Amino acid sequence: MKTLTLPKARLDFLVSVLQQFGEIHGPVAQGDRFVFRRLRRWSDARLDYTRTILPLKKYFLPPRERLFRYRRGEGYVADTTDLERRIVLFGVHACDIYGLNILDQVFGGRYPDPYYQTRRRQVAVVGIDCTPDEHCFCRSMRADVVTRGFDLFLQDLGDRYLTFVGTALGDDMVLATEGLFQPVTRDDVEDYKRRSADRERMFRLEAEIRDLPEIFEMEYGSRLWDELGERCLGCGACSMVCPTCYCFDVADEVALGSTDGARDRVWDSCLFASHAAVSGGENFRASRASRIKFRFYHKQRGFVAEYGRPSCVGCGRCLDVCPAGIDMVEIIAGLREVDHAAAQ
């Protein structure tokens, strides 16, 4: 991986050059929150943001997308709207890049998804470091630092950025600036290490994930799940804002009085009462307790067995939006507590 420096005062010039690689999308303020959207003016960008309402998955797995339409005499026609749209996502945090890497594994693995894969190839990622707040626990999930999944990544060193070049496309971006980037000096290295240590001390939340899958396995019958089921509203907000929740439903829309129609893919949540319902009236997870337990087991147990790490990246969005105040970090700590009465 190549490492260079970029003068912070020339950041706007870099962005102007990146426009030749696609539309520039970045974090902007929306009330007291932030969203990723197309930047009409560079001055709209808020690189000091905490987290966006929705993560990057909205670009690759839209909340609702048309897969194909069908019509008598024409058959099935795939919908390719916006699949070839070139975008540069500027100012992405490490945890969200980590989340994107996880989605890449899911949708590019044994059964690759052509819609996701096509969009992914058209999107460039420029990451930037961040300052953790009271909801961040990405360090515990080993997602506070990322080494792949980006084309460029900018680390703030005060008046300059230490820049990691992660791909050949990132190298093309550097070359297109014609000398804007400079070689790294010893001072740059020392400043980076000092700032990295300072940032590590800023984290206020911590979740111990060592041997967590084994604890989940043994606590499958814990009364904690019933308690959470009483609190959970089943609204699915945590799934919608999660960078790595990828459940979807498929719905056919048929025009009345005809055989013409279309098939759409829409976001779903394992917390919805209808998620595990099947024909005949059977529901494999009818209770909220079973649904919330399934969500946590998928993230912290099942995903580890399949891919070798949890699918949670510690971005803190679920803590921020849950109307019932259900806290991933508190649940992990609760499962780790020793029941002294039972031990005796």
Contents of the next structure:
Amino acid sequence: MKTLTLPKARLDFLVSVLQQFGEIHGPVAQGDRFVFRRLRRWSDARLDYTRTILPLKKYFLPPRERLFRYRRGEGYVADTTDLERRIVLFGVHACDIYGLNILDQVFGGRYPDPYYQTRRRQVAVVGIDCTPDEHCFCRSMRADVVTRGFDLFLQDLGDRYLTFVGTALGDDMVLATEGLFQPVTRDDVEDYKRRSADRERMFRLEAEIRDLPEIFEMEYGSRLWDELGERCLGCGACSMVCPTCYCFDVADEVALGSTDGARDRVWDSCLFASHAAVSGGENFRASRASRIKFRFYHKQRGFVAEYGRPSCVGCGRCLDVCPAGIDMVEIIAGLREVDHAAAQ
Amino acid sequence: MTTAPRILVIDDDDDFVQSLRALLEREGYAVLHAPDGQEGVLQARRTRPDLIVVDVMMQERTEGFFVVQELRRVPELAGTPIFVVSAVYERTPEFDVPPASDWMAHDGFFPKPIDATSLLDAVRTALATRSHADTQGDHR
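Since the structure above is the form predicted on its own, I would like to see how the form predicted in complex with its partner chain looks, so please show that one next.
Let's see the whole complex now, leading with the same chain.
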């Protein structure tokens, strides 16, 4: 991978030049939180952000989108509004890039999703490193360092950024800046190693995921799930803010007596009571305990079987938003705990 | 009765705006002014000027670049000529982004201090081209 350095004082020029690759969207403050939004001026960018309220999936799988309209005599017309909008996501953390890589697998796998894929092709990603806070456990989920899924990735070295060029598009970006980047020196390499070690020590939250799928397999009947079911409110907030929760519902909107309508897709959550309800009144996961158990199993066990890694990236959003204080890291620790009473 | 073509100047330098205003008004143009990028985009949307002149370095040193990109995204302003003016290429050593770069999406670049003759020539040409395009459009 090509590696260069960029003086920090010239980051605003880089962003100015990147506008030729699309609208620049970056982290901006919203109250005491942060969101990804189009930058109207450079000073709106808050590169010191912790995490955004919503992850990047909102760009590729909007909370609500119209898939197509239909009318008798005309057939189906796909709604392609905004599908071709070129965007540069600037200042994306490693865990969120990991999340995108996971969504790419899901929406580009056996059943490619044309809406997701079209949007994804238009979007460039410029990553930036970050300082973990009390909710971050990306290191435990092996998502604190990314090696793909970005066009450029900026590593903070104090007065400059060590820059990884991840794709040919990233290389085009470097070329377009006409001399903004410099070759890497020995000092840069040493500073990078120092920064990497320092960042490693900043993580305060740890989750041990070694043999976790096996433990999940054996703890299917654990009383922990019933306890969680008592606490969970089924609000679905954790799913909404999760970078890798991709469940959606599809519904037709038809006016009574008309011959035309539209099909929409909206975010859904496996924690909603209706998620596994089917016609005839059957609900395969009627209890909250079964729903929250399903969510955790899908993240930490099912996904490993399907794709070789958990779909949790340790971004900490679910810990941050859960009104009941349900904590993925605590649950993993709880499942690993030896139950001495049961062992006797 | 024909109305004077309106030129929006987006620049925070009052002295420069005053002299540019005098120059353009003497030639029969109506001059609108916005002191920063945000106000400039708002005014451009509201008034739909015939031509826009944008400074690069305002409250922020790259503000003009963002303004140009923003203006280019307003459908109602499609075809409106945008001229970029700046002195930063001369006085800010680290600012070595070439003014002719494609990404600036502008119709003309004029280093400050501006050469009045070349600016006025460019304004006349741009407005004549625009007016011709509008007329052609009317006949379609």
